[in-house]
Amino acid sequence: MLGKQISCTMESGSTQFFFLIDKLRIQLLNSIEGATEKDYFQEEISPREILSRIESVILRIVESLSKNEAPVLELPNRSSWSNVDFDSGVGLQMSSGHSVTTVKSNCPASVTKFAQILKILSVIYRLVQSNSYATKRDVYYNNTQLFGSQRSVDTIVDDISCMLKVSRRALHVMATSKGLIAGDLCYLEEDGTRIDCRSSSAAVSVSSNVSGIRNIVSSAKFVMIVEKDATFQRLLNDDFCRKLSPCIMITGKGVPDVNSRLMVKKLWDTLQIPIFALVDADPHGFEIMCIYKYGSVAMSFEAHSLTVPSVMWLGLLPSDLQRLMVPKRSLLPLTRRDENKLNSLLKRPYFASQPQWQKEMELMQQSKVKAEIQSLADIAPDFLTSIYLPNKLRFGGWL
């Protein structure tokens, strides 16, 4: 009956259901005009500077080498909360005063990383100097006994980005996209390829060059991400964008990879419309809609491209889960590693910023349970795109 109910409201018109939604949309762009920022690095530098910066690098080693010395690299220590300032208006920003890590080229703890940065880094130079892009896949396959392992190279790619104060997309090293998008959405590629998110039921893959898409048309009211897979693809089955049109659904598909994120931030930056996360009341789903809000400190040197400070928690709310009173059976025990991510989590900086969130943070530490938004079927087979969501959209229920 609610079901029948709900349905009756969004079909007896669009205006009234996101009233609230367009109302927060104002609220939004109040909060940011005016507003200044100060990127960490350049956006737009030129690729003559960057092959300056990785000549600079080499000259260094040179140097070192025509002293007989041993060639140290320094890189930003990027796994230390010591080096990040917060920013309520940008997020987790790497401070200009961060220590550094050196890798020696003369001890055998680190001579192989350093082989592998060098490596690496004249892999750069020549896809700099060349106009031409290579994906960090490409680049481990360029060496693989060197580097030993993808992760490796990704983390190196990261390295040298934060080193030399440039964006990894002006490295033209592209990583290999993992998000998927859907709903009221079309732009062009950087190659001149249409891509019309609202053509199937099936989603289309978030572009591995997201600062190449350009002339986005959308009369989208909101961006909602979601955490999982399975609840995108369950959302997507349900035609949830055209029952509830115009918006946009995106999935990074658990912790969201750097094309995600810079996806997100890109709709942001163009359409300027409420962002909500959808994600599990637990703590990993509430550590992954941080990501997307406040970024991360192992990414905290590119901040400005990744974070969106404006996302809002939709759900899964641990407080819904006593107010909808979903079945105990639905419920799971918070394990000793869940408690401890939490009791992390709530020593955070942004917290203070958001007594709301800790709020519901400390519930979950007192419960001491979790959820996965899939617990909201035991309520009802079509709960959470029949009820739940339309409910949260229309009358406000989000954090």
Given for the second form:
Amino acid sequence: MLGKQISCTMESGSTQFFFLIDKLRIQLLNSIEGATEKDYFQEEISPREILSRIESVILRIVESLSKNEAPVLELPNRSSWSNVDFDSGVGLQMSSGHSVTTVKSNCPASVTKFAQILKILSVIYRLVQSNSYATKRDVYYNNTQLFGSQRSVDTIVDDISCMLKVSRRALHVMATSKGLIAGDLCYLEEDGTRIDCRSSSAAVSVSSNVSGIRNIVSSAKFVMIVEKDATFQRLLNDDFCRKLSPCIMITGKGVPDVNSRLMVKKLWDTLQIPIFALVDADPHGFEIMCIYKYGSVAMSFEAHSLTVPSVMWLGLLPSDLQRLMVPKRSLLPLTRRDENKLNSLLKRPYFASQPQWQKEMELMQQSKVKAEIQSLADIAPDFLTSIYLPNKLRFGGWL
Amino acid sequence: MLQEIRQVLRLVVLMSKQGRRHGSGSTGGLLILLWDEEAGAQRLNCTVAAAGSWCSGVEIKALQLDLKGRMFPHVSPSLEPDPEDLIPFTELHGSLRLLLSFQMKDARHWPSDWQSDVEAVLQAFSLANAGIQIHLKLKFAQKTSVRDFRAKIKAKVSRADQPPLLLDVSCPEQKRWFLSKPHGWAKRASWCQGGHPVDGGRLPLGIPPQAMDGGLLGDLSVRLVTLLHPCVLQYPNMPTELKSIKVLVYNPCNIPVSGPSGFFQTLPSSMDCQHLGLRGLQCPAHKDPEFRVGTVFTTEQWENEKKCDDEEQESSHLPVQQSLLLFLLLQHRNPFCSHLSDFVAADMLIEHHLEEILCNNKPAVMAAIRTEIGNAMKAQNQRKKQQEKLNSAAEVILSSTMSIVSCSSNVDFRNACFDLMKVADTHALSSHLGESLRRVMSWRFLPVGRCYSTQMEENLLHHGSTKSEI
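Now show me the form predicted together with the partner chain, since the one above was the form predicted on its own.
First the chain shown before, then all remaining chains and molecules of the complex.
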């Protein structure tokens, strides 16, 4: 009943409907123009330079052995918060004076990792030299006994990227994307393949070569990042992209992979339209949103090419749960793990520039409850796509 | 001769234990002086002198009057030794607590290598009584030879329920083939000059009926202590291989006893060598000087590769050969023993029935020995696993490095690699890099606090060193 009373038309192209979104866009564009030029992570490094950096690593190893010293590799520490600075205009970026982890070649505990790094360096060297590409999976299958697991390869590729100060894409190692995208968007892949995301029934996988995308065409008014695949599929089934056309929606299916983050960044850099996040009202969802917006500690060395500090929090807000009187049966108590995560999040440097976000998180902390987006279906089956999202977008319900 | 010397040692130790004041030490000196009156004489004189805290309980008069006749039935009174021979000893160790001289007849019937036997027994005695400096002086056939047995490095092995033991843990001379040549480029590296005894605890022993019938009563037990030489703890990646196991048995006076050869001959068959990681044990028939006291077993691996000269061992290619010394220290307690003669009798009974005692407790003794050897092998097997891991990784490191060098079209880079390793082509580069990589892996040095490093060497030469190890 409530839904019928406040339902509104969502005809495509309605100026009134997108008034606040357009206004937001202008604000964002103005803030971009006022920003100072920053030193961005080098996107375009020549293959010769990459080979040279790898050769420098090898030369240091040979030099050590020539002096009968055990070679070591120094990897920037990508897991420590103390190695990260926060800049509200960029997000989490690796400190200039970051600590390193030393990988020794003469210590049984680390020699395998040393060998793994050298092996992957040699694979990358050949890929770059021959201008060919391989996936991380291909690299793993190169020597499964040495690597042990795909995760080892994934971690080491990122370590090498950070050590050489080169993006992973420049290393010619690709990753299969897990993200999906749909909506008012067309582009060309690097190999010339035309991608049209406007199909109403099926989404398109995020490209595994985002940096190679060109000729992006879109009239979308906004991009919506959806945390979970289940919610994304629900929106797809409900024909969300047509109902709130023109728009784009994208999901990383949980914690986003690098390609999904690159795609969001690409859309922002190219289209410069507002980007909203639709996540569960729980600490995990909040953290996922922060990854898109401010980045992660592990990838802080590539912050400039991955973060979109302009991401806005559309929902599900903890205050929405009270305001919409979501049925109590749909609310879940915070677990001990949730509480620990929440406490940890509240200590993060984000909130100095986001007082409203802090209030929402404190509200969650006080209420000790969380809720998934799916809980809105307990109000009405189509509440999410018919009422909640349209109202939020029309009346500026974002933070 | 040997028997008499051992008898004297037994007396001195037992008298010292009886008369020892609380807190008195275990240091001092022992002089064994053997001389003939004239060239070609068939009689040999022996003087035993002792000084220091280890024999503080000895009463010379009681020894000479009461027990001498019973203890030495085959000897006759001797001339007194030349005081000149005693002066250096007393200057070093203080006034004599014991001076006993006797004469042995029919020296021509003694085994030709009797001197070596005496030296071997004194050497073994010194190992388990490291606080006592032993001086052996031989003056006969117009020749004089002096041999000192002194522990450069001592370690006290303490345990709550055991009497403290002071062991000589210095690395034997013949095992120091590499100690004088630390690897040139390991600037900080040093060698541990000693070993680290491991106390295996006390094993109660049942007294066999024959021994009981002979009068041996009370509580009998054996304490097992192991010592591995040379110590390579500071080189955690260095592969090792157990070359030999030497078993030394000591009576309750801490005097080495010979045999029991019959019991130990069965040791190889009682060991599950495969489970221990050994390739088999052999008891060699020959009698090298090292093997005169105690029973020595060599591993089959060592037997096959023995032809290799120790001095020429290339550590990057061969594992370090280690020897395990296994002390079996018998302990006896009988509350009904009060007189010195009781203790002497019990001690002699234990020696006499040693074979039966050990056979009577064979399963337990073998199990205990197996445990001690197994513990030593654990460390070796762990090193072997680590070595395999390092070797496997080294292959990958080398192949990856060479892949990049070989593929590179950067002439400066390639030349820089060749120049650093002083080679002319990739084949030589691969070979040199491989050797260097394996060398830096094997010779990784990590200082260990309890090791006796070469930086201490000068101190050791002058003052010796004692550490406590539990």
